[in-house]
Amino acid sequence: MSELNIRNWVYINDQEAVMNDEQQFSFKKEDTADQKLEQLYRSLGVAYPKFFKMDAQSKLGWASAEYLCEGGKVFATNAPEERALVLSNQKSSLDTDEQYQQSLNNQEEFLPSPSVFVYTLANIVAGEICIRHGIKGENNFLISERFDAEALVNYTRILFEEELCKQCLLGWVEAYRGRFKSILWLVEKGESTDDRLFTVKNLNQLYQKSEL
C-alpha cells in the first residue's frame, strides 16, 4: 500500500482556530463558548441555518470539518461511499447528557426538551459532518481516556488496507461545560513530506500544538 499522507489538519480550542499551521480565527477570552462557536461559524461565510440548532459539540465538529474539507472541495474526486469518518473523545456526549438530566430533575418545570435529547449520543456530531459533506462510508466514534493516536492510526490504516475508503477524516472532538477542543486530520494516499506522513508520531506532535 502506498503511503498515507495528511492532506489537511485543523485544531480549534478556546483561543483560536488553526489550519495547517496558519491561524484562521482567534477568540476573545471573555466570550462564552456559545459566542465563540457562533463567531467561528459566521467567519466561515457559510449559510447553514441548522448549525444554530446543534449542541456545542456538534457545532465544534461541524466547524472543524468545514475548515478541514475546504467547504467540501477536497472530496471532489471521490464518491460518497469512498469517504470515511472516525472521531473520538473522552466524555462522549456528557455535556448534553447533563443538560438533559437537569431538565428531568426540575420538578417545578418538568419539560424535557426533545431538541436537547436528540444530541445525547456522541455519534450525532459524526452524523452532522456526514450530512454536510456527503460521507457515506465508514463512520465510527471511539471513546478513550485520553487522545489515542495509535488507535486512530491503526483503525484508519485498516480502512485503507481493506479498500473501504480513499479518504478519511479523523480526530478528536469534545465540548464540556463551556470548554471545547477539536483536532482533525484529512488523510489520503499519496506522496508526502516527513511531517505530513500519517504516523502516530506526527499525530501526537500535531496534537501537542493544539494544547493550551
Partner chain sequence: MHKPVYIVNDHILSVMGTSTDSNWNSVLKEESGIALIDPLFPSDQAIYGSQLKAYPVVNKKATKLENMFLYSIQETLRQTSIKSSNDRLMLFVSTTKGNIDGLGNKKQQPSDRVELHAMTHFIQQELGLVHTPMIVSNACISGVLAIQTAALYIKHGLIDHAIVAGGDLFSKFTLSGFYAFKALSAGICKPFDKSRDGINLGEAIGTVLLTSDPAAAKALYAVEVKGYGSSNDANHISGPSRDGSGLALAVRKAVRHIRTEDIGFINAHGTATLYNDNMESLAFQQLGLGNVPLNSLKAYYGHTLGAAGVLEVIISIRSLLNNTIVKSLGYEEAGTEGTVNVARTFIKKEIHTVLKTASGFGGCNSALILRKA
Second form
Amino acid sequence: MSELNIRNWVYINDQEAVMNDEQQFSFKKEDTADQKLEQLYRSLGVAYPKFFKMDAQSKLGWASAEYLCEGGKVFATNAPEERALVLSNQKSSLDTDEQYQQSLNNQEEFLPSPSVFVYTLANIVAGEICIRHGIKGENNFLISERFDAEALVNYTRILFEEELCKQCLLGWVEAYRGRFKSILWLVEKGESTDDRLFTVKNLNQLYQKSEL
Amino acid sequence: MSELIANLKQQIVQQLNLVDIDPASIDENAPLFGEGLGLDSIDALELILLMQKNYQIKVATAEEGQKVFSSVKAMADFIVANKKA
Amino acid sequence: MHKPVYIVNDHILSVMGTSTDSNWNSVLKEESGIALIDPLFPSDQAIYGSQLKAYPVVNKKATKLENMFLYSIQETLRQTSIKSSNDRLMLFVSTTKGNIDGLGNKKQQPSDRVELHAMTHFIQQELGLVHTPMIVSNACISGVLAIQTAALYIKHGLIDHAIVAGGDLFSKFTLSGFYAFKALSAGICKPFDKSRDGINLGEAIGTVLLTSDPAAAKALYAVEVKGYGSSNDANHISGPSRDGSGLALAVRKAVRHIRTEDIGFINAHGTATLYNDNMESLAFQQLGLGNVPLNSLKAYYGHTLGAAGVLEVIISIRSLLNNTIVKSLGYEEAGTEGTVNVARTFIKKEIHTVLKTASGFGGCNSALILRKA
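Next up, the form predicted in complex with the partner chain in place of the form predicted on its own?
Complete assembly follows, chain above in first position.
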C-alpha cells in the first residue's frame, strides 16, 4: 500500500483556530464559548442556519470540518461513500447530558426537550459533519481517557487497507462546561513529506501544538 | 389576535434557535415547514413543547401537529379555540 | 497476512435469563421480556419496557451496569481456555450512555463513574485485563460496529482475541428522551407490522468472544465474521433516510466477499418506528433481498441500545447453529413500502449465513455477515 499522508490538519482550542500551522482565527479571552463559536461561524462566511440548533460540541466539530474540507474542495475526486469519519473524545456527550439532566430534575415542569436529547450521543457531531460534507462512508466514534493517536492510526490504516475508504477525516472533538478543543486530520493516499506522513509520532507532535 | 401572533413569532424564533431570523419577518400565513424557515421533524416536536409550556395546550401526535403547525396563523387559531377559560 | 476471525462463545444477561441458553429457550417459547413498567416520570401514556429487577452482584463496589458487564464477560471467558490475563486479548465495550443513572444522583460521586472511560477502566481493573480496552459509542449501531472493529483488529494482527461486550441501562434519562420524541409504543412493539407505533426500551448485556484460532480457544462453536461495513445517511441527525440508500451502502460492503444468494436470513434492526422499518424495507428491497426471511428481535427484548447489536448477533448465531430462523414477534400484517419477507413463524431449515444490520441516530448504519465455519 502506498503511504498515507496528512493533506490538511486543523485544531481549534479556547484561544485560536489553526489550519496547517497557520492561524485562521483568534478568540477574545473574555468571551464565552457560545460567543467564540458564533464568531467563528460568522468568520467562515457560510450560511448554515442549522448551526444554531447544534450543541457546542457539534458546532465545534462543524467549524473544524469547515476548515479541514476547504468548502468541500478536498472531496473532488472521491464519491461520498469513499469518505470515512473516525472521531474520538473523553467525555462523550457529557456537556449536553448534564444540560438534559437539568431539565429532568425540574419537578414542577416535566418537559424534556427533543432537540437537546438528540445531542446526548457522542456521534451526533459526526452526523452533523457527514450531513454538511456528504460523507457516507465508514463511521466510528471512540471514547478514550486521553487522546489516543495509536488507536486512531491503527483503525484508519485498516480502513484503507480494507479498501473501505479513500479518504478519512479523523481526530478529537470535545466541548465541556465552556471549554473546547478539537483537532482533526484529513488523510489520503499519496506522496508526502516526512512531517505529513500519517504516523502515530506525527499525530502526537501535532496534538502537542494544539495544547494550551 | 395580532398580539398573540406577534408573541408566537417571538416564541418560535426562541424555541427553535432561529438566530438570524427577525420574528417580524415571518409571514403568519406562509407554511412553517417545507421551504421558508427550513424546519424539520425535531422542530415539530419542539413546537409541541412550546404549546404545552406557554399555552398549556397538548398536541397529542405529530399528525395532529402537522395541521396545527401549518402556519403561525393556524397555531394562533388553535390556541384561541383550545385556550382554557 | 490476514487472519480469519471467528466468534466462538457468547453470553446474554437480560430479563429473559442469566445465560444464553435461558435466553434462547425463552425466545423459542415466544416469550417477550417486555412488560408494563413504572415510567419514572409523569407520563401521559403507559410505558412498556424490559428492565432487570435483580442482577448478579460480582463486586459490591460496582454499579448495576458494571456488575452486569463483569458477570457477562466472566461467564463468556469461563467456558474457554482464554484467560483475562492474556496480553493478546482486548476488550471492546459498546455502550451509548454507560452509568447514566449516576448523573441524576443529587451528589455525584467519582464512584458513579458516569464517564464511559471511567466505567471501562473499572471493568478492566476488576477483570485484570492487560490490554487497554476500546470503547465504541456510536448510538444504536455501537454493538454491530464494535464487533466490526474488534474483527478488524484481529484480522490485521493487532490482537489475537477480543471480548465485545455491549450494554446499557433502562434509564429515566433515555426513556424520557424517546418519550419527548413521541417514539415510544403504547404496548409491546410490533416491528415491520402495519400497526407498529414505536419502540420499547430494554436493558441487557450481550458479550461475544472473537478469536483467530478457535482450536486454541477450546471453542464450543465457530462462526466466521465474513463481512462488515458501516455508513452514514448524511441526511438527518434523528430521522433515517427515507429511501434506505444509506443502509444499503453498509450492506453492500458487508456482502463484498459472499454471494447474496447464500444469505439464509436477515436479522434487521426493526425498532418498530414507522420510519425505521420502512427505511429498512426499502434498503433490503433495492439490494434484491426482499425474499430473504427477515426478523427483528425488538419485541422480545425491546431496544437495548449499546447491547442490541451484540445481543441480536448472539441470538442469530443460535439460529445458525440450530438451523432455526426466529419468528419476528409482533408481526401480523405487512405495512412497509418495500417488500420484505418477515418471518411469521419459526422456520426450520439448513442455514449457514446471516446478515445483521443496525441503524441509529446520527444517520449511522452498519452491517455484518456471519457464517458457520
